[in-house]
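We begin with a single chain expressed as structure tokens, specifically the form predicted on its own.
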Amino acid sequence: MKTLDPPARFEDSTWALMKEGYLFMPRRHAGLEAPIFRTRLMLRDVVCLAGPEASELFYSGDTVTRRGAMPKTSLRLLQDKHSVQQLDGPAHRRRKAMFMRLLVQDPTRIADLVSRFREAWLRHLSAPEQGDEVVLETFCETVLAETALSWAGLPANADAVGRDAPVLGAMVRNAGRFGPGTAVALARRANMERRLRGQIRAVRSGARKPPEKSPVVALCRYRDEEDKPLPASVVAVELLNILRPIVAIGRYIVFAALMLHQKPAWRARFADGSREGLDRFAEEVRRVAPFFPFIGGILTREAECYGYRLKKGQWVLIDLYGTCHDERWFAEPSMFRPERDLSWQKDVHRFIPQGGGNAASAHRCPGEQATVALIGEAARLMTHEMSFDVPEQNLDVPLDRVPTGPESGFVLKNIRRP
């Protein structure tokens, strides 16, 4: 078995990562026989991996833990301590089972989520203050925040949405960045957590009675492996881990709009309101769209990947974006081809836009079914329930910015309803 040489004494690739963004790992993996190399990031020894074998390492069993694998600012904005992503073993599997019930196993919950999204989209689109021009990125942030709050069983009136939508959007927008914006996002998140703790106390005391099947009720009633309820602070964290990812789907929706604009045949295909092919379209959007580029972990035991021995305690990163854009696993990866018929339910170690493995037992995101459903519904709304012009604008997608999207946010103009 081979070993990877340690990085040179003064080698550190942090600046290169910040400069290259999504392309940092793909560029280096492209010249290697196997997609694996070792370097330093933030002065820390790291092994960078891509591909199905790397996904199996990350998402099979308990070989990799997420604890200690992310910068503290990213951890606080995206997951936070004591969340399900930071658990391992039986504690992780038990809490993950609750999220699977909420997001995967009961189709009526996803149908309800999509229904709330559709109603919010059409209502906001028709609001007098909306005018005839929309920046889709901002529009989606508002619509998805209202959808998420309402579906979760939390207040979703205009004041609540106006207050919370920018907070949730800022968590996503600043998760891969450092600077004043990140500090502001962290402070606003802390304030939102305090508000959520108040809602949780009201639900537990009976002062608020949200729908029985709402996530806030499930989290308030959840009991851990020791039959203890979660502290209100942890329930607040887990509520944010439902709300924030739903708002983040707006980034995929913007890329879906970009694909419909660049590939008019797909726009025409969905114009009659048919849902045939929507899932395949949404999955290919997830493959091509730059979402979050990689995920980190720490090895809990010695392991092997691509014939190389990796030591216990090694920090490892798996390249999600690079895996989905590598010709070793996808023919003509730069081409947008929904006929690939990809699905989050199969091919779980090759198609990994939001992680790999089995969602029920591994750390794979349990929200992919909801993500695909909402992208698909947004595509249907943009092709069947409305028409619009796409004015001249800057649609460049800078890959040195994480997370990224079209520079203009994708502007729609002269919006008409049938």
Given for the second form:
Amino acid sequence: MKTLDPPARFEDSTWALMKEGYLFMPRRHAGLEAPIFRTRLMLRDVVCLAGPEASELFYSGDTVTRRGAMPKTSLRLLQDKHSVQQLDGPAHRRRKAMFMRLLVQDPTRIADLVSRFREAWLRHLSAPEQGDEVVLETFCETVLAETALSWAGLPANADAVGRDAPVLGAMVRNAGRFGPGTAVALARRANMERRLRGQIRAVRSGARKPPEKSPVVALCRYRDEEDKPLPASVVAVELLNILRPIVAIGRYIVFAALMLHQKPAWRARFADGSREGLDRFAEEVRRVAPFFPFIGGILTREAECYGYRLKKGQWVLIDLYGTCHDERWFAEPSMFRPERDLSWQKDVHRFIPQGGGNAASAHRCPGEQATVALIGEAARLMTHEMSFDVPEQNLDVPLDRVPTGPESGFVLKNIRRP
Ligand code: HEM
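Please move on to the form predicted together with ligand HEM, as the form predicted on its own is already shown.
Then the entire complex follows, led off by the chain already shown.
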């Protein structure tokens, strides 16, 4: 088996990563026989990987733990300590099974999520204060925050949405950055966790009675492998792990709008309200849109990848964006082609925008079905339930910013309802 030389004494690629963003790993992997190299980031020895073999390493068995693998601020703004992502082995599988029940196994729950989304979208669109111009990124943040709160079984009136939508949006916006914005986002998250703990106590005491099937009830009643309920602080963290990513789907919806704008044939195809092709369209949006650049992990034992020996304790990164954009696995990867017919249910180690492998046993995202359903519904709403102009604006997508999106947030003008 081959080994990778340790990085040179003064080598550190942190600055290059910050400058190159999404392209940092793909640029280096492109010139190599196999997508694997070793360097230092934040002064720490790291092996950077991509592709199906890396996905198998990351998403099969318990060879890679997420504990200790993410910068503290990103961890606090995203999954957080004591969340399902920080668990391993049987404890992980048990808690993950609850997420699978909520998000994968029961199609009526996804249908309910989509119908709340549709209703909120149309109501906000027709609200008198809306005017005829919308910045799609902000509009989605509000609509999706309302959808997420009400679906989760939490208060979703205008006050709650107005207060929580920007907090949830800021968690994602600031997760890849360091600076004053990050500190503010962390403080606002702590406040929201406090409010959620109050809701959780009210549900547990019977003072609030959300619908039986709602996620807040499932989380409040969940019992771990020692038959103990989760502390309210952990229920709040897991509630945020449902609310925050639902709001984050707005970023994909903005890319869906951009694709519909750039590919009028797809716009025309959905204009009659047909649902045929919506899933394929949404899946290709997930492949091309830059969102999660990579995920980090630590090897719990010695392992092998692309014929190289990796030592126990090694910090490893898997390039999710790069894998979806590498011509080794996707012909002409820069072309937007829903005909590729991708699906979160197939090619589990190649098409990995939200992680790979089997979601029930690995750390793969349990929210892919919800994500595809909401992107597809948004595409249908934007083509069939409304028409609009796309005024002159800056639609550049800077790849040195994580997360990214069109600079303008995608402005719609002269919105008309049929
Ligand atoms: C905007 C769309 C989304 C993106 C880009 C995304 C991305 C990801 C990624 C990359 C992971 C894998 C982390 C790893 O390997 O450690 C993940 C895990 C996770 N996601 Fe998502 N996600 C999205 C939507 C959702 C939704 C809608 C939900 C729930 C409502 C959700 C809940 C979770 C949870 C709970 C985990 C942790 C799973 C585990 O550790 O076993 N995500 N997500």
